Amino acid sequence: MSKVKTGIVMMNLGGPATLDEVEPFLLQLFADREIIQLPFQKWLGPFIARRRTPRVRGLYANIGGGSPILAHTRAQGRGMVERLDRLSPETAPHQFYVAFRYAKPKSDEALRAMHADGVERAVAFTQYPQFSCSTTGSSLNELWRAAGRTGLRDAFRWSIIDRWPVHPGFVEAMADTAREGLKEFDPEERDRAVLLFSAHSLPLDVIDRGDAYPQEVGATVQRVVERLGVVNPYVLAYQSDVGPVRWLGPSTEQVIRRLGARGEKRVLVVPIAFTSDHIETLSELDREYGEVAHTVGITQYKRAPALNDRPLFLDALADIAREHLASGEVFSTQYPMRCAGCTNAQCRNVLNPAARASRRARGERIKSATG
């Protein structure tokens, strides 16, 4: 194979591949201040965590034994990758790699290969089309603290595509996704489906610092529904909250409860902020929320398919790439903005930019990543 001219990180969360992973991936989670602040959380972190540990396993041994998000994510960068090279042989050949936060590959592993392969020019791809300092921003904190941990600091130029929420490619991958939703319902009741789109929740402690990720879900969830062009009555609601902290709402649950009780019969959820299958579809809204709907009297309960290795959403996957190499900027021209209520120094770093800011960048300098 011919030497890698473009590196594209993908990052998420990650999963745990086994049931053993699970406490690991949960202590992992519970202790990292940068997703979820707790009181006590040297003590009340780890105590959770073991807490929730057996259900948690017993959750993934019933969808397999273990998350199934790696192998889409390699799904979604091979095709990706094989599309970006015809679109732009300019950076090909292009290579991905995946850095999960709390299961492995971590950045660590991304950085060392991408090195070996002999990547000079790197783009740090996330995989939440939605930002959040939660998501997106710990994930680059973290791919930044890697590269020191590596030695690996002035191995690659780096740029960030660090948000898409309302890529028309991804819109009409997600448009797609609920037309086939919904032609699970009779033709003739079609139409009154509840569109319920569900996202996952953050703490309120980080919306309330400025978090730009509620405007952007909202944002997704409006391209969507009018790329659909249907009269369904729809609602944007928030699953999988944990921990003694408040979390935004409305909850996806307490959402379909009260559709039920106002005598909704027919729900299409529509998972807005997720790219792939794993625990919160296949469990939580699959089968937790599926028996939620059932006691509530809603009789037909549906999910739209997730994005996975659908075409479009590769189709998708590899045009934001390409616009995003083509344009030459470093970020999106929303990255430099921090939160009014930011206390995290480390907060919108770039690890050596591979250009310099534009104007477009509203003047504010590139900073070195620190740590």
Second form
There are 2 protein chains.
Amino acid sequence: MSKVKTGIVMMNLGGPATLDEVEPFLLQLFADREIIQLPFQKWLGPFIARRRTPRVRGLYANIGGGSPILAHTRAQGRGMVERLDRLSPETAPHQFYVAFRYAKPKSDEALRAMHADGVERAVAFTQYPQFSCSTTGSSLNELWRAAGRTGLRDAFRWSIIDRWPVHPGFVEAMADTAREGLKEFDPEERDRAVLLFSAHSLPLDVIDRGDAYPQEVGATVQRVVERLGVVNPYVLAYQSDVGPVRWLGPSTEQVIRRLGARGEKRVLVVPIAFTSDHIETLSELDREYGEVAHTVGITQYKRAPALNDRPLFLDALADIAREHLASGEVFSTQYPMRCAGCTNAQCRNVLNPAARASRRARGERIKSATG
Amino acid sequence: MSKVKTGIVMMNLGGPATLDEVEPFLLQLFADREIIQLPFQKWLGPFIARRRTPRVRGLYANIGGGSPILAHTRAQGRGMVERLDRLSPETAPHQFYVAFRYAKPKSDEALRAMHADGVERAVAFTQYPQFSCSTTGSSLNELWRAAGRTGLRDAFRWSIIDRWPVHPGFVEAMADTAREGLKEFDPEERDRAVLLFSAHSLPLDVIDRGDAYPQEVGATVQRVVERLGVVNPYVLAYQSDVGPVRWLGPSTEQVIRRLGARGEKRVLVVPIAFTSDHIETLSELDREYGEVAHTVGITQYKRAPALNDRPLFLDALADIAREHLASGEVFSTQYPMRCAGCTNAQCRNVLNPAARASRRARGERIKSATG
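Other form of same protein, the form predicted together with another copy of the chain, not the form predicted on its own:
The complete assembly is shown below, putting the previous chain first.
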């Protein structure tokens, strides 16, 4: 294999590949103060993680014994790289590297593999379409920490793709999943199905700090609805809230209950902030909320397929990367904009070769944004 | 004057034209359960309204002795109608009628004037770009009630413009206000100003019922930023929360405080959900938050001008109305979609000639949505 010129790091949450990886996955998730802030986190985090393990193991057992997210991410990476080699010969050969936040393979492994492959140019490409400090932010901070840990801080020339909420290819791929979902309804009833766009929720404390996520999710929904061009009514809701704090609503589960209670019979759920099937689609949306829907009298409850390895989405990923490589951009103008209420001194400010390169160019801005 | 063929009802909140109208304005606002839900509202509403009157009178005294919203709305109406007569001769002559929710002129007056002018076709045109049950929803419900009260229930052939969050003309007009605001900064520092988009907040209980507002505001911000094409960092925040319940954040005031605390020196506030200057721009954004900004060390705090009678916005209003008239649409496909958690039996279901006409056409859909 020829030396890799451009390495693309696909960053995502990850999931336990086997049942035995459920506990370590939860331990890492509940240890990350960039996603969850608990009092006495060093003690309370492991306590909660261990207490939840049996139930979560059961959920993974029900969806085939593990998360399919690694298989999907690899299929996405292969499809993207094949396309990029054709679309952008000047940056070829390309290779993808998976960096999950709470499951293998992690950032350290990705960086070592890139070094072994002789990568020159590295792109940190978030697989979360909409930016949140708790997802993309945490993954990027961890990537820079891993660069420090592995001694590879200066090994690559970095740039960042930190968000793509309204990229036309992504919007088209997402609209196509909704189209496919709508086909599941009888043609004469199809127009009456409620489109229920569902995104992962966030605690309101994160929202109140100024996280960009709800604004960008709202923008994605608008664009997908426009692209779809259907007459179905739609609503955006947020799923997967846990614990005692208040989360951003409306809650997907509550919306399903209430739509049923008022007599709606047809609901199509469209996961709007995930790119792969995982526990939140296969277990929560399909099984858990599917049962809720049945209970409240929604006779036709369907879920649009996840993007997974759908060719339109592979096209989109390749196009996002190609545009980025061609632009010469180090990071988006929005990346240095920390949340107004940021409480994380590391945020957008850790061992980041991209930021160091651009700090020289941008001077005061970075200083004032991180000071 | 020739008989009016098309009457366009411009619906908005309204504001007290004189200081003596402050108390009645607040009394009506705090009596409307579609915007504020209080325990023992018949007693507590007037109590709160009367207690707030002296302070609010003082605020209006400081901005010239009353709200300018009626003057702006009339200028907008005149500009829109002039353009429409040219753009849409087949529906001419057009006339505009102002229907404020809590100040004169109200819906009853608008309907009587339309009847006197011999209006045939009537368009209920919300002046809130993004839909919320507490604004456009409440105004529409009140309009239909007024039609009943005045005996003019069947006097006109109605249609509705209930939202226009990403209409290209509106987006362009809004981007133009931001451009003008940016010109207030020194050219060499302009790119570093933080764009702080500010929309009126809503109580989280409204959000949790499934109100469309935050999704649509997020979509507007995305489109305006794209249209602007500048490198400035941006953030969306929500202003004007009052009382003990929790409101949608982040709070505009908090964001200003925190941006100042971390050393930002330049902020441009862009009102993203208002179309006219009124107390929330002239008093809250300019004076109150201006003082906050000064206190926390933001040396250049500017506010983008409101749309008011800017020609680009008059063009947008006319274009929105022209498109609507040409489409033959009675209401948007989203209008019958009540919030999943709707607690208002009147909502989208009152004496509404448009709904009655279309109920025949749409049959079961309306039944199931309102049943």
